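Here's a solo chain for you in structure tokens, the form predicted on its own.
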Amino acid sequence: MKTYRIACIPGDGIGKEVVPAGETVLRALSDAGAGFRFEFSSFDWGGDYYRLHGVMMPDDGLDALRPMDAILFGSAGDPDIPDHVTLWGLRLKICQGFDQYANVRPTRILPGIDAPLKRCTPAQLDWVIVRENSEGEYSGVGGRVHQGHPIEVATDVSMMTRAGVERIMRFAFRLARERPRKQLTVVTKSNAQRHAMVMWDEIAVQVSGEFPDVKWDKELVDACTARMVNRPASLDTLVATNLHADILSDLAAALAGSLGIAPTGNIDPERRYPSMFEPIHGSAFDIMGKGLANPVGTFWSCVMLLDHLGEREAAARLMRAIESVTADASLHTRDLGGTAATAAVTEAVCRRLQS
């Protein structure tokens, strides 16, 4: 029987609750006759590891992850550790170390969820946001000098390369071509950022010639936020820079009902390294340990993980189980206006997989 090696990194906060829930659901799927099994390896990296060792993950941590087929990640963030330390010391270290340059964030209104847009039907909000995940505003280029003095200077350089922009554009056009509407919106800010973003636009035009069957347009990022609210049906697949897509995808998740249901995949399309899948909700320390976390974002991330592994039938089966649970208001967690606990939602998904 095929065995998939999955690295589980709960990280911080509610990641320690939703990643084990994800493991439970994947085991239930395997036990229900999926035709394959999982071998899970857990890594205790994160804020607690930092307090013991002074780093979020060991220097040779990437070597331990390299043989894995995929990574299931929880969250990075601890109120006692600066955010830039937790993010760059763990999640971004993995994303950049494994060149997971395509961050994919699907968004749609799941059955039973009361989304906040009053004139929007589920059919009108069905998006995939492609986020360039390796350079741009989060490239890490910059520095500080004369710290503590009146002449102190701090810089963060948004670095874009032709190779980096070309590959994310091709990835986004390919993804758009696979979807029914074959439509792509290229998000930009080239009216104000006149160098890198102008190159971004120019490369979009060049790459579009390789995909004559994909209809595409261009939208300034600020105008795109209004379009997401006022004309959601006009969007389908979007591609944006690291920072722009980070913001837009949080807005998208909120418009779909909750950040608690939103998944993401950090993908190495060339499959040189394992790709990493995670919910986007963060560590949420205010509800940590209370059993209140919504595990749906993790379960949907597991769907993406399965799809990436080529197990599309199993991915569809898990997605149907998730949708049947969200359709039941008694199984809504607090972020969706309900009272259901993490364990109850997890058990309900497992029951549906077994039946």
Given for the second form:
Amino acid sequence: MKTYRIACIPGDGIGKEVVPAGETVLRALSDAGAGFRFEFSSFDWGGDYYRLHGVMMPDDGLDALRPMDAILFGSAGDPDIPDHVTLWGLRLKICQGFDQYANVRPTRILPGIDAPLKRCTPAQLDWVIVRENSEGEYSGVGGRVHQGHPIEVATDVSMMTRAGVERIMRFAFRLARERPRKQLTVVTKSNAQRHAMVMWDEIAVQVSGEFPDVKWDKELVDACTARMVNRPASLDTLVATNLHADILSDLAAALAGSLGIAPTGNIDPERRYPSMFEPIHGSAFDIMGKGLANPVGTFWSCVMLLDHLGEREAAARLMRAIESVTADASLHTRDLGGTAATAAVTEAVCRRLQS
Ligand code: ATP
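Given the form predicted on its own, corresponding form predicted together with adenosine-5'-triphosphate:
Starting with the chain above, the whole complex follows.
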């Protein structure tokens, strides 16, 4: 029987609760006759590891992950460690080390979820945001000089390469073509950023020539936020830079009902390295350790993981189980206005997989 090796990195905060829940659900799926098995390896990297070793993950950590088929990640963030240290020391180290240049973020209003847009039916909000995940505003290029002096200067340079933009555009057009509406919106800010974003637009036009069957348009990022709220059905697949898509996908998650539901995949489309799947929420220190975290974002990330492994049928089966659980208000966690605990939601999904 096929065995998939999955690396589990719970990280910090509620990551330590939702990743084990994800592992439980994946085990239940394989126990329920999915036709394959999982071999999980857990890595205790994150804030606690930093306190002991001075780094978020070991220097040779990527070597341990390389032979894995996929990675299930929780979150990186610790109240006592600066955010840029936790983010760059763990999550971005893996994303960049494994050139997971396409960050894919589906958004839908799942059954039973009371989403905030009063004029929008669930059928009218079905988006996938493709985020450039390897360069742009989060390239890490920049520096500080004269630190602490009145003449201090700090720069963060947004680096965009032709190769980087071409590959993410091609990925987004390809993904849009696979979806029923075959529609892509290229998010830009070329009115104000007249170098890199103008190249971004030009490359969109060039790549679009390879996809004559995809209908596409261009939208300024600020106008895009209003369009997401006012005309959600006019959007389907979106592609945006690292920073723009980061912000748009938090808005998308909120419009779909809760940050606790939204999944994401950090994908290496060329499959040279393992891809990494994670809920989009952060560490949520206010609820950590209380068993209150919504595990649905992690479960949906597991669906993306299964899809990536080519296990389409199992992915669809898990998604059906998740939707049947969200449809039941008694199984809603606090972020959805309910009182259910992480364990109850996890058990309910497992039960549905068994039946
Ligand atoms: P980070 O700095 O790591 O991004 P954060 O606490 O600032 O973390 P998030 O964790 O992304 O931000 O979420 C903000 C708030 O949303 C949390 O404080 C929490 O109340 C709520 N929240 C996020 N994810 C969940 C979840 N899975 N279940 C329940 N509530 C959640």
